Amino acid sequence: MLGLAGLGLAGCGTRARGQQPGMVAPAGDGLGELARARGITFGSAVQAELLGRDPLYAAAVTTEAQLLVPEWEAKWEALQPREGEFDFGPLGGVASFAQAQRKQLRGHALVWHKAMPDWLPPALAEGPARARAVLAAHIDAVLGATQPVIRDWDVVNEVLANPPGSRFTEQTPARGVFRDSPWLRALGPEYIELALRLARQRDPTLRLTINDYGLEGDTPWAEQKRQAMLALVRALLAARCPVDAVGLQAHLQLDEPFRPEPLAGFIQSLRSLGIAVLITELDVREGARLPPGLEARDAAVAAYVQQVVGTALAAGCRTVLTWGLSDRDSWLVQDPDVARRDGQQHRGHPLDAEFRRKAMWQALALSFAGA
């Protein structure tokens, strides 16, 4: 087992606790402290490279977030770029920062159809026995190394297909309700159960999470996906398969209708099954038509966020993570599939490109206060 040394944490106790030299944090309690006062955990996805070189970025994370999740550093491509050769260096950078700043850390993601190294899809295509062996070896090595510092993992990520007619950019190939992925082709839907059982076997006290998107809106396809997730969870529980939580990615779109009742009912149904619910990747894509002026745009984003997050908290969600804190470093700006094409940039995070708190920050603070 690689343990703390394998994650680059050895000797971290000698590092300064609190802000690093040169950091300038926003004034006042951060969202993490405001949330914790209400029994809620707030956090954000982070990038090891920016934590290491950008004092403003590191200061914002230190001030605002209590729970950190690596954006890329814990995905298969990062951890096992070549079969049997594991690289925990980048993840160790996030883990070292988390330990020095007394933050919690969660993992994302053990099994996904993206961020796969070049060798993995051909290996899965060799047949079920090879696919099972590859999956078992990865989960065994990764959970063995991260057990001291990560107590919650997105074990399987985005296993459900987008229903026909959905507005998501990615039109998902499907086999029934499941995404047609290399994992599904290699092992059938049983790969989900297999991954969860392997994770529980390797780490009996780990929280095992199924993470997916498109579950929040008031649309027919969101409802179809909610029902598919409920059916999946019920089937896993009926098979006595370990599963502890469902992650709602909450990559929100302002053009998508929202009504509290469907989301609240979905969360309450999961909670009645003994399943925890997390918001794991919150951000907002603005609509096709922008209101005039940044103030109006930010107000629209904030109002939508307060509705969704407030609904989730009232229904029993107790963890909220944004997919980044600042508009500057967002995938909404950097990924051409979701970036705006009109020369504007999405303003879908709590902090702007200069790390100033925006109306979305206030909306989250109000949501926590009202929980």
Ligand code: G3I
The other form holds:
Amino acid sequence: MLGLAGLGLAGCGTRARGQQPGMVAPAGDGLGELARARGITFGSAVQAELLGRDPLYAAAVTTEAQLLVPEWEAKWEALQPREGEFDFGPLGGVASFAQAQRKQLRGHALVWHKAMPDWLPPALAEGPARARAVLAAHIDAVLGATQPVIRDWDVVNEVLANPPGSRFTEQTPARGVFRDSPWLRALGPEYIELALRLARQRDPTLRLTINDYGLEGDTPWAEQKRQAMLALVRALLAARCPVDAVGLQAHLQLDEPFRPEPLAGFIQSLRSLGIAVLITELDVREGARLPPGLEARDAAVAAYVQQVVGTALAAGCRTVLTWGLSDRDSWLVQDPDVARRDGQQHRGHPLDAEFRRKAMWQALALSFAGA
Ligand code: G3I
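Output the structure of the form predicted in complex with the named molecule; the preceding block shows the form predicted on its own.
Once more the chain from above appears, this time first in line as the rest of the complex follows.
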């Protein structure tokens, strides 16, 4: 079984490429430190390639993030590109950086309907026995290799369908409340419980999270999805299935109405079931109509973020993770499904494209201070 060596962490003194010998986090008031002072964990998704070749990017991660999430490197496509052939190299780059900088590392995601290597969907379609074996082998190998450095995983990601009327561009075919996917077709909704049980059996000390999006807004479809998530968690707990946390991806949209009460009630309901709640992928898509000027745009993003994050923290959330720190490298710029079509770029991260702190950075700092 791959151990630390599998992650390129064997031996001491391992440093991610691009790290100067003896480099330590610059002193100062990063968001991670401000959050930690209030018992909150702040962090960000990161890309191994940029950590290794972009000192400005690496310095921002060092200064601002206390916890790192591999944006791509811990997904099936990266970890098991061919059946039985595991590649922990890219994940090792993130893990080496985290170790060198004494940062925590979070796993994302053991089961998802995207970032699947080409061989996986046909394998799952061969039948439930094969699908169960493929899933068990992946979870066994990945948790075995990452056990020393990752203590917290998104075990299943985006298992709920987007309710009818959802504003999300992706129209997810639904099978009841569950998103249609190769996993659902191969195993039925039981794949969710199976993945959670396999993860718990492989490593009883992990925090096991169900992660999803579209759970934050004050809309009928967000409320439907919240109720579906609550029903899923209750059913899993009733079946004595291990589940420890729910991740709110919080890919926020300024055009979506927000009121604290629905989100606060949802978080409190989960907390009353003994379930932790994390914000796992915070960023902001600006609305169709942009306010005039960057200052007004950034102020609108900051105000919305402070409302949502402040509400979540007040309701008991203690982990806030952004999906990247800077506007420059965001999927919001690179993914045509969400990128702006007016020649502008979304300004939905704490740092701008030059890694300068924006009003959203202040909004997060104020949210932590007020927690
Ligand atoms: O495929 C190449 C690979 O060959 C290469 O070695 C590697 C080196 O960086 O890059 C790979 O390219 C892309 C990868 O991002 C790394 O940047 C993939 O083609 C591309 O599909 C992948 O996109 C990611 C996407 O998930 C799919 O995995 C985005 O960066 C990432 O922001 C996005 O994140 C998702 C969350 O996991 C779940 N929630 C929604 C969120 C946004 O879609």
